[in-house]
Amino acid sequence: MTPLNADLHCHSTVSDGLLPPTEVVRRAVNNGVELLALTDHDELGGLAAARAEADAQDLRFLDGVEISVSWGDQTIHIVGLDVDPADATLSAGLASVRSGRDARAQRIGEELERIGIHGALEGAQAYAGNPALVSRAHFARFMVATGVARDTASVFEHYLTPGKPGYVEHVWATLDEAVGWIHAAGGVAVIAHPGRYRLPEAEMTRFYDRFRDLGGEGIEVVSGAHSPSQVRDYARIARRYGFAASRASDFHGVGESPVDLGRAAALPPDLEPIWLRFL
């Protein structure tokens, strides 16, 4: 049988993404996905637009959210997939996080401001779709686009990241809330990018085991942001949980992901593809 090319974590300018969401549908559709999920970054603004674009394309589309989580002094991402953005508590929990986001945002401005860095945060926002939603990447842009840096990926590696002189933490939604959000909708709840974040062992097996107690479906085994031994990684990681798996591509822009939309490499194959639950 041939593999479904699903891509189930994306991103369109309500939150951090390039293209707006009915760009990303029409990318996807001529990329060959046959299911997509729109994930913007706490927020749903943009999933009416994409399922209208993706039905007058007969794509199969789901949708989507991507909850930006604390765990420790760490920030997680966690997918909720096959979501109702109507649902009253999803909304006003991804409300909740988004409401500190400007006050972040301002304070990343005047840590770059400290170092050199001036009119960061008018720059920044100057890149973001939502005015409501300026995000570290939207900084990374304007910092690509003055020179400071050559690439986004080096202006988290200097200067956004945990320790560097960019960086402000924050307290976003807590696993229990975040999950709790997506079961309350419906959803289906998935860890994203797992090779992204920097924890011990010791305590991302912690994380695991909240997870799944906490009735969490699925991993992202395959990531744009994955080298081949981290898929086998988490492939072992979801065999070990009982965690179906998910393929993305994480796509934010052309020229800006490493891997487009749909061109994400297969999964192992005798995982459980959580796309299942949804066809």
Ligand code: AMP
Contents of the next structure:
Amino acid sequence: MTPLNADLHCHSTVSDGLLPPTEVVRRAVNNGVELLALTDHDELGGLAAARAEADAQDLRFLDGVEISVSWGDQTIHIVGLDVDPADATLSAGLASVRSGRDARAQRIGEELERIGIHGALEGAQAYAGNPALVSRAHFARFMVATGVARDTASVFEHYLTPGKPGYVEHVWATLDEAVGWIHAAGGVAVIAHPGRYRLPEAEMTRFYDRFRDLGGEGIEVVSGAHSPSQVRDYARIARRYGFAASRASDFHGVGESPVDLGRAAALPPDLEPIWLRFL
Ligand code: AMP
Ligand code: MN
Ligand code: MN
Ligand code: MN
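The form predicted on its own done, now the form predicted in complex with adenosine monophosphate:
What follows is the entire complex, opening with the chain shown before.
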């Protein structure tokens, strides 16, 4: 039996993706995706349009979100799948997460100004499809367009990551809040792209333990951000903790994402695919 082509994490212009929600859905259909979740950062605003298009195209669709979480001084992302977009607890929680973004963007702009990169706040805002959701990705696009760096990856490497001149510390939701909001909205919680986190092993273990104790259900074993050896590492974590496994491109747009919609590797066959609970 061929595995379902599920892609359970991607972005639209409602956060920092390059395509509007309807075009994300159409691209997924063209790429052979059979189950799609749109998971914009801290936002549910693209889901109604995406679902309407998915219905029109006969694509199975899950309402999703990717919540920004602070764990110590690190940022971790938790994906919520099959959430109720009308849930008041989730909406209020996400509104509180988004409200910090404005002041943060302002400060990023000031830090960049200090090192001679002018007009970055306005520049980033011009790239943001949603004024409530200015992300570092929008700063990166502005800085590539104005020749500060050759691609978004090098903007992050030189300017927008911890220790670099345009990095601003920010406090997002707690892990307990994020998982609680997702569960309140009837969804399941999934650790996004674990391979991206730079935590010492003991701290990562503490994080997995807490996530499991909170009733967290899944982990992205396959992510557009993962190498084959990372897929093996996180398959081991899924087995050890009894987490269901998710598969996701984390697609943001052509030219910016290493993996297109529906084109991530297959899950290791012994793992429990998280989508079985949505079929
Ligand atoms: P923010 O939520 O504003 O902190 O922005 C985080 C977003 O920036 C992520 O969701 C990615 O879209 C993008 N991003 C983070 N790190 C990198 C990187 N090293 N290269 C390219 N994009 C990145
Ligand atoms: Mn992003
Ligand atoms: Mn993420
Ligand atoms: Mn993402």
